[in-house]
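A lone chain, given as structure tokens: the form predicted on its own.
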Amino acid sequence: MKDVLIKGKDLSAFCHNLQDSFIVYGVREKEEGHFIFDEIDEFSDSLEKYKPTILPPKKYLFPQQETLLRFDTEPHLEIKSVVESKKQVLFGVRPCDIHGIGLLDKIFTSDNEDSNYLRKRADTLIIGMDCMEPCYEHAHCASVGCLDIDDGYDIMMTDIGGVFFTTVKTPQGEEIVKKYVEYTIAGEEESERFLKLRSDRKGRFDNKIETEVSNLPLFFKNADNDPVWKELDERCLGCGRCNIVCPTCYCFDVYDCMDLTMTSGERCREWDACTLKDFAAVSTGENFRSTRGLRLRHRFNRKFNYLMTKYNTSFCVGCGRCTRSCPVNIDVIETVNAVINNHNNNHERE
């Protein structure tokens, strides 16, 4: 399908209509200045207050807590899988969150499938809504190349003056824009207009890391005893939000629930952080990661060094909620920069 304008008087209708086969999700403010995703009656443009989400839209695939299995011992076992899943609609999604949500794509579908996450992927259209300026102070995202998005949507809309340059990606993006809003085949006046705000907004968006984002797994696999990790280690309190807030962290725990019987129960996950005391513990009393310093320089690694290794991405996508939720003002970019500074000064002494 060719791009096509879709008025901004429209959205409404636009989210109001795909109700009918949908749930909607879309970003509502909570609060003076906090945004959350939640479940919407009709579009509302904050792009001139908005920053990103307290929680990311990751929570609609790969929720904070969910059940994989149920089952009985009596009068003999017996094992369901439960996997649930409902046809949904992310509305307005930025395009470091639907970054994110594809790096999720591949750590799922990689190695062991996740039937849980996939069966809610297969279910989800996403509506994107690109950034012309910066959306607040912490925001990377050009930094860590996340702020152009060439796939992981259905449709993407740019407000180019009222009207809305949609991109079409998907045959179901296709589907829901004939079927739930009114539109029209976008020109070569508008296709102009498009690219001329696309071009203009790269002078707005500073690159905040003293390096090439390709270049980060270099310093970072021979930062293991920079200074940096000490004194976060006597800043950190461990308490996790960094990993709770991320787009792309995606441990989890997994126990099981006994009913007050113990004759049936569930199998549930829930979201977990390598930031917490017992992450790396085992059971024998040993703890791998036993300092806040060690796990904070483990969750730097795994956004800049060994997951950006393993998939040729940054696994950092600029959205900035770590910084802004962190108790004690740990800063990602400021992190990132001490240890390429770190690793600059030792060379020039050497």
The other form holds:
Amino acid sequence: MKDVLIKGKDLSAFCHNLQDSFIVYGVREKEEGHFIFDEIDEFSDSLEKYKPTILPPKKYLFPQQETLLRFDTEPHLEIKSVVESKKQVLFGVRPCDIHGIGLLDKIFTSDNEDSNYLRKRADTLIIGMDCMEPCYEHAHCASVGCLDIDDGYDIMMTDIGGVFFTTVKTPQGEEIVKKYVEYTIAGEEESERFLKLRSDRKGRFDNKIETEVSNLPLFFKNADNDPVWKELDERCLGCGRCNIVCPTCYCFDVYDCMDLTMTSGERCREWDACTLKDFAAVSTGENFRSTRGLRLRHRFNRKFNYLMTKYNTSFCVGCGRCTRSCPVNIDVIETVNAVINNHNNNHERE
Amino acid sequence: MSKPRVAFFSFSSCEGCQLVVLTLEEQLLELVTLIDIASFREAMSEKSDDYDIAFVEGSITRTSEIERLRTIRERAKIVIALGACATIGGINCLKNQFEMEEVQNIVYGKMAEKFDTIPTRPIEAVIKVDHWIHGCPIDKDEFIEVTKALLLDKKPRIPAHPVCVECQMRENVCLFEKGMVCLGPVTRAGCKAICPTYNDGCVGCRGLIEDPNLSSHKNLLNEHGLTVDEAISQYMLFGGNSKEKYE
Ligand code: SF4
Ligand code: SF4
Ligand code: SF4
Ligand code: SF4
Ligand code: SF4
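Switch from the form predicted on its own, shown above, to the form predicted together with its partner chain and output its structure.
Let us now look at the entire complex, which starts with that chain.
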């Protein structure tokens, strides 16, 4: 389908109409200046400028807690897998979060297929909402290559002044545009305006990382003894919030929950977090990462080294949520730059 | 398999944790098909000294309580500390910041000599404890979880991480971002972050996590306007039994 134009005033009806066939999740201002994704029945204009939500929309694909299977032991053992999924639309997802979902797609398909995630993913349509300027001081999407985005959504809307220039990527996207919203085909003038705005925004997003992002694995490979981990060890509370809010953290813990009948029950999973002490504890009592500093070092390596090397893309999408949430102001960009600078200083000395 | 016999005992406390057990209602009815209740003063008048599992609520604040608690330990195969008073000493530990004589005089006035009192301690300071159900009051679901684990002879799934994890999973706006203070980062989770969810700072009723970063947390409280003394007094609301840990 060609690019189309959707008027700002029609978004509300779009949202409303989508509810005929989908549960629609969009952004709501929970408290002043703090946004969340929630079931919405209206699209509110003021939210076009929302900052990253407290939790990313990943919660609708990979929820905080989720049942994986149900079992019954009587009269004989019976196990049924459980996949709870409904047709849903994520409305107004930002580029960073679309990237985040794209990375989860890789994770949940590459070594093992995660049927719960994949089923939810297949039932989900993503309506993206592009960003023309940094949403807040912690945004570093452009620095990790996650602002410009040409994939991972069904449709993507960009405000080009009162009207949304809308790229339709998938057949499902085409279907919802045709069925649920008024639109016109974009003309040459609008296409040019869109391209110009997109290229102009570059100047507004500075590169905050003091090297090419693709160099980061090299820096982190050599950073095991960097003094920054000691400093963070003293400051970090081990509270786990940076993990919980991160769109690309996907670790979970699996446990069984018996019903009170004691003959049947469920196997469930719940988000886990590598900054927590128990995360790398094993049953013999050892802990592979017994200090907060070691655990943070691991978390940073996951974003900028291990997974980045394996998948050849940054596993930080630059949403800045971890920095915003950290009670003791541990800043992802400051930490990355400290690793870069300590490395460079060491080399000068040698 | 015969049903295990369960007894509830109360020491110095408000008995609110036993009350939580009673409010289980339907689940309680299901539970009593799995266990026999030998003694539960808040719910029934019969009592028996023959039991396998003892839920002990309350802290130890008088010498006479020590003997009574030891007897329970001798009779029970499994002892579970029920609620903050029993697990960490709880709010009763506020008393420990005073001289015992002063406390006696404040509380009993002229009668002071007739009542002995000792610094408050959790039950594990007196006897071996097998399991802990934290909180002031306890969380219903956690009580069920521990009871089921006992019946299955499994380790209960009790969080070791701080309240922040549950708080953030519920997508609460952090109180520190609203100019308030909170002990969530150093306090053991399991309450589903109920206080911050209702816009009230965590005061640490479930006790400290295993390796709290208290010096960093204290700095955080300072940055949010608390003096060192004020920070300590926040911690002492429930942490009075282990004051040395906070200094
Ligand atoms: S590491 Fe931080 S900035 Fe990067 S994606 Fe995760 S939460 Fe966002
Ligand atoms: S971090 Fe970047 S992509 Fe994400 S919402 Fe902010 S400006 Fe948009
Ligand atoms: S949010 Fe901050 S204090 Fe909490 S675990 Fe992460 S880095 Fe540590
Ligand atoms: S309100 Fe308290 S428990 Fe919740 S995230 Fe903030 S510090 Fe942690
Ligand atoms: S939030 Fe803190 S004070 Fe409130 S119930 Fe939980 S542990 Fe206790």
